[in-house]
Structure formats: C-alpha cells, structure tokens
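Read the single chain below, which is given as structure tokens and is the form predicted on its own.
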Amino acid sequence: MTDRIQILKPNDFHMHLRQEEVLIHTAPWAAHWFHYVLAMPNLIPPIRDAHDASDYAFHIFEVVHDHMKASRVEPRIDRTRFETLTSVMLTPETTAKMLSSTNHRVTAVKLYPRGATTNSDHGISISEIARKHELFDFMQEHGFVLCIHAEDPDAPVLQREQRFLPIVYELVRAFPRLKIVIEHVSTAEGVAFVLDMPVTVGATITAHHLLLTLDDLLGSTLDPHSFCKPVVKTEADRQKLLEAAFAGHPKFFFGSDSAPHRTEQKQQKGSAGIFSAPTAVPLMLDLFHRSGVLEMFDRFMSTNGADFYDLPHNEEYLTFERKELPPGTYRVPGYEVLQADLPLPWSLLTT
C-alpha cells in the first residue's frame, strides 16, 4: 500500500480569484497549491487591457505576500514559485493594441458570450464574434490564446455547449494557427469535438465536472452549492470527461473554474459558481489514486497545460502522506468549499 505520493506542483489554467475581500481568500490558496494560475478577467469592472491585467497581477502578488508574512495562518505558503498568468475580456471595443504594454503582455483573451455567466455583461454577443476576425488574426500571429466560455446563452441549458461548438469550428477553420481552449468542457459531445480538432484546440476540465452530476444538483433536494455554469451534466457525460482526464491526452488539462460566492449569495440567489481552490488538488489526487491512474496525474494537472501554453514545466514537487484529514480542514468561513466537509485520505507534508 502506498503511504506517500510525490507529484509535480499542479497548475490551474482557469481560476476566478475575484477582487477585494474575496481575493484575500482565493489568492493564498492559489499560491499554496499551484505554480501557474490563469486568472479570469470577469471582474467589476472587467480586465480590459494589458494595463488592467498588470495591475491585477501585482495586486494578487501583494495579497499573497501579505499572507506569507502571517504563514502560521492556513493556508501556509512556504513556496515562492507562483506565477499569475493574466487574461483580458473580449469586448466589442477590444483591439490588438490593448493586449500588450511596455511592461506586461497578457497570456489569453477570454471570450464570454454576453449573458452566459457571472459578470459577462461586458462580453460580446454571438453575432459580434465575426467582427473580431482582425483581432483573432493578430492573436494567431503573436501567440495569444483564445479561451472560450463555449455556451450559447439562448439555447436550452443542457444544450448550450453543443450549440456553441459549430462557432468554435468556424474559428478553427478561419484561424488554423490560433490556439483555442474550450473552457470547462462539460459534455461527451464537447470531449469528442476537442479530440476531432487540430492540435491547436484544447480544453480545461474542472474538479466539479469530474466529481458531480445533475443528481448532485437536482437530487432529493436542490443544492445551490453544486450550481455552476456550465451546469454539471449526466453520468454518461462525466464518464467521458473522466476518460479524457485519465488518458493523459495532451489536449486536456486542469482548470478548476473555482468561482467563489459568499454562502448567503449561493443560498438566497443561487449564484453560479463552485469554490474549489482549497480542495481541488487533494480531491483530484484521491480521484486518480482510487481509479488506479495515478501515473496520469502529473500530465493532467501539470504538464499538459504547460505544454499547450508553451510554458516551462514546474520543477517543484509536493509530497502527500496517507493521513486522513478531518472534515472541515479546508473550510473557508463565509464560503462553501467543494466537498470540504468530507474526510480526505491524503495530507500534504510541509517542507
């Protein structure tokens, strides 16, 4: 029986760190578990250009630095290799000039169909995508990644991803060198689509789409803490996502889509988003270990995404020991954390 497991420090290529008071809770967990974190731009106001992105990255660094000075408080950040990758929101006003400045170059442009998810009002309508072809051409020539919340907000909720895939297909045809990421892929059709596309198309998969289904959201009672966009789907969809993650296929890599809302917002308003940053890594480690595919963990959680984004592989390792953590170890006051009230069989060894 394995008593210790060593893994490359993972990366998260889709995280909502939020801002203000929420950022104080998210940034330390991001630095605790991950090397690269791609920060999403749907703030209020949104991240619109490289200057906004640079300011946001520096603010994240300040929050992490301040937390490190109080390292006796969980999460204990005793590792300094943490890099925030930034993105800007694609709006009707976005131009090529807005993607880089003298001191900062964003990694990705995030396409939110207007109205598709939290704080997406500044995104673009599906009809406006065709007007951005000059920008997409610039992006493919200069190595920017287009990250897409691939849902048609006008389609029935369980069909939104499938309805958006033809739009992605047309972008792939028009811009064959543009790297495109279908974020938080959630359906069997989405997995098959990515596999059928050229190597320029990849996809992130979340912890909650690998662990939850519609029965968790709409089972014996309605659970607002399992509500996200795209919504979790059927068991058949989950199995296809698991196959993609467990196969170690280079097109699929981890993006948590960790998206915190205060508990009262979730319970009273049903805000879309699952806060998984504190628990995602131990949950994924346990899932891969229980499924007998631990050898694929580093590919999915660390190297596949780095390769897709042309980033150096991490050199830092995390070591876990078989020591059950009591329920609530990763609880965050005021927020519901994904499966934080369940016991976890693996504990991170501090160094």
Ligand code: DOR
Second form
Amino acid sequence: MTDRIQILKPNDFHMHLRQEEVLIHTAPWAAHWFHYVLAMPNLIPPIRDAHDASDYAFHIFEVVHDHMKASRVEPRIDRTRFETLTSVMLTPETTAKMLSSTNHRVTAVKLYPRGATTNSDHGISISEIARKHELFDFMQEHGFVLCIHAEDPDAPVLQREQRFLPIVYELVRAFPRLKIVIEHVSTAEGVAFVLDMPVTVGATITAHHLLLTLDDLLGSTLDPHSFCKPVVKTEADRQKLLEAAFAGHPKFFFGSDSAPHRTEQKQQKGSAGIFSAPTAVPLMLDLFHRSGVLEMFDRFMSTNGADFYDLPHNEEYLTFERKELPPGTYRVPGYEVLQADLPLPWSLLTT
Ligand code: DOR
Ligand code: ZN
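Can you return the structure of this protein in the form predicted together with this ligand rather than the form predicted on its own?
Starting with the chain above, the whole complex follows.
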C-alpha cells in the first residue's frame, strides 16, 4: 500500500487573496501550497491597471516575507518558489495601455459581469462587452489571457452559466487567438462547451465544485459556508467536472476560487465565497487518491495550467505521508475553511 506520495508543487490559477488583515491569513497559505497563484482583482477599490497590480504583488510578497521572518509560525513557506501572477478587472474604462507599466505586465484581464458576484460593481454589463473589442484584439496580439466569470446575473440562478456560454462563443469566433478561461466551470454544459471549443479556451475547476453539491448547501439545514458563485450544482454536474479533472485533459486545470469572508459575515449576510486555500491541496490529493487517478494529479494541479499560461513547469516537489491529520489542523481563526474539520488522510512531510 502506498504510504508516501510525491507531487509537483501545485499552481492555483484563481485565488482571492483579498487585502489588509485578510491578506495576512491568505498569503502564507498561498505561498505554502502553491508555486504560481493568479490573484483576483476584485478588491475595494479594484485592481484596475498594471500599477495597482504591481503594488498588490509587492504587498503580497511583503506579507509572505514577514510571515517567514516570524519563525515557527505555521504554515511553513518556501518563498523562493512562490510567484504572484496578477490580473486587472475589466471595467468600461480599461484600455490596452493599462495592462503594462515600465516594471510590470499583468497576466490576465478578469471579466466580471457587473453584479454577478462579490465586489463586481465595477465590472461590465453584458451589453458593454461589445465595446471592448479593441482591447480584446490587443490582448490576443500580445498574449494577455481573458478570464471570465461566465454567469449571466439576470438568468435564473441554476441557468446562469449556460446562458453565458453563447457570449463566450461569440468572443471565440471574433478573437480566434485570444486565450479565454471559463473560471470555476460548474455545470455539465460548461464542461461540454469547453471541450467543443478550440485549444484557446480552457477552464478552471475549484475544489469545492469537485466536492460539494446543492445537497451540501441546502439539503439539510442551509449551510452558508457551502455558498459561492457560481453555486455548487447537481451530482450529475459534479460527475462531469470530476471526469474533466481526472482525464488530465489539457484544457482543465485547478483554480481554487478560494474566497474568504469572516464567519459572521457568512452567517449573517450570506456572502458568496468558500475559503479553501489552507485545505484545497490535501483535499484534492485525497480525492485523486481515493478515485484511483493519482497519476493525473500533477496534470490537473500543476502542468495543464502552466502550459495554458505558457509558464515553465514547477520543479519543486511536495511529499506526503499517510498519516491522518487531526481535524482542525488547517483551521483559521475567524474564518470557516473548506472541510477543515474532517480528518485528512495525508500529511505533508516537512524536510
Ligand atoms: O463565491 C465567490 N466569491 N465567487 C466569486 O466569483 C467571487 C468570490 C469572492 O470574491 O468572494
Ligand atoms: Zn473568484
């Protein structure tokens, strides 16, 4: 029986690290588990241009560095390997010039349909997308990736993703060399769509959409900690997501959409977002191991995304041993972490 597993250090191509005191909780976990992390721009105010993005990446670096200096504070970090990739929010004012500055080039532009999710008020409405064609043309010529929160906020909640797919289709036709990522794909239709599209179209899949369904959210008592946008879907949808992740198909890669909100904010306001950064890697390792597809783990968690974003593969490995971690090992005070209270069968070996 396997009692040790070695994996390539994973990448997370969709993480909400937030700002101020929340960042102090997220950045160390990002640097602990991941090599590349694509940081989402929906801060208050949002990351709008390469200057904001550069400041933000530097701030994340500082938080990670301070954490390392405070010796023996968990989680342990190998900062030398951690790299923040940045994104800007697509607003009606975004121009090509805003994507790079003298010292920084953003990796991606994030399209949030206005009102679709947390802090998306500065996003663009669906009718405004057509006005950004000049920008998309520039992006395809210069290798910037368009990341899309592919939900139509005016559609019924369970149909929001399907309703947005024709809009993506039009973009793919108009910009055949533009790399597009459907973020946190959540439905069987979304998976089929991505498979049907040319190689320029990929998708991230989250840990929570691979683990949870509507029954976890509202099958017994309403669980605000399982609430996110897009909402988790049916077991049939989850099975299609698992198939896509387990097949090692190059179009699908990990993006956690880890999105912390304080526990009382989740309970009282029902804010959308699941905080998974501390547990996502051990949970995914357990899922792939239990499902007998461990050989696909590195593709989904590390190399598929790197290839899509034209980044070198990671060279660092993490080794796990079969040793049950006591529930709560990855708890974060003030926040509910995805499945932090379940025992995790694999623990990271610290060398
Ligand atoms: O559930 C979500 N929370 N989905 C998103 O798209 C945004 C995120 C957040 O920022 O809280
Ligand atoms: Zn997100």
